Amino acid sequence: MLINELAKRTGITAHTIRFYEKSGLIKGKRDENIKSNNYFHYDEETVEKLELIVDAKAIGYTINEISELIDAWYSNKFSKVEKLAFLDEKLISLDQKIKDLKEMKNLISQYKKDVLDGKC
């Protein structure tokens, strides 16, 4: 498939899915047959690479982060106990990031209750 269908069907942008390719994440084809044009071809593989792009994105995942992760599934290097120890990494880091949030959310908290308070 083309990347106007590709993006259809993914409902990522043909912009984004560029960025993707030119970032290392996916990769196209270019069909030998056709030499005509140098459009790229994108295969089922490519659609679930974006969508573990996607989920890999929404909870926080760098692009960096997601390069690797990519490889880890789909280059068979990774051992199970390599990929669980990976997510066990992202685990620990979305911990941390939520008692600093916490952290934030308390002194904000307390500077609006001495600011209720007349004390600033």
Contents of the next structure:
Number of protein chains: 2
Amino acid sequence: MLINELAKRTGITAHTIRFYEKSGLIKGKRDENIKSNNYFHYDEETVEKLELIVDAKAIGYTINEISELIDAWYSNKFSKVEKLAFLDEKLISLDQKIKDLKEMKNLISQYKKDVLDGKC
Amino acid sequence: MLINELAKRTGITAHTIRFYEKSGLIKGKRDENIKSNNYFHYDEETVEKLELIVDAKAIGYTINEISELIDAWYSNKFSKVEKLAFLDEKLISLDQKIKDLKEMKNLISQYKKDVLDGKC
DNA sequence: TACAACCAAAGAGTGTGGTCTATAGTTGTA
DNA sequence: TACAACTATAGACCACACTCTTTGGTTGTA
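Instead of the form predicted alone shown above, give the structure for the form predicted together with the DNA, please.
Complete assembly follows, chain above in first position.
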């Protein structure tokens, strides 16, 4: 699959995909049989990764965090134990974020009460 | 209270406080009795606002969103109905964010299972 | 009165995450 | 074979949220 098909399938522009490639989040391969061009070819795993990137960005993960997450999942850079430790860390910080969001909900609910009571 | 005391109390640098002031999030007042200088003076409300800013930033709110939130709470720019509508909107988007975070938790838990099962 | 610590305002610089432009080459269809 | 549509690379540009520097002045303590 070439970059334009990948872009269509994921809804991410070719530009941004190239940016992610440059940032090390994904990796296309050249086809060695084709010498007339230098095009990148992408596989299904890349589609999965881009979907993960979209989700992770939505919750505020940085490119760097996403890169680590992809490594924990797809690469063999880390041992089983290291991968599990990293993923546990992510789960804990997600719980913290959820807690923070709930606190903000309480705060805003309090604001609402005060507005209703004409306190401001 | 002058800027340095405000900085100490909130843990935000004077520089950043001036940046927030320039961005319209907070407003110091000049003391009209003092003509030898042009220093800003801050009240307790500003401390509250800065604490709100810290919390809101932690959950990923932009300066602009925080500015709107402060207006919804402290200013008289908006009617009661407008304030309530705005705050309800914020509550809904917070719920969405919590949902997104929970989805990411599920995803990462699945990754953990796969790592445990030696699937990657 | 020297001087460190403080203050304001303007503007330059930084890092992140894109987004766009320019250039140059390749491919597929009419 | 003309030409639209595709590709890569490099680098410019953007908004955001700071962060730091410069300049010039004020205040409080020894």
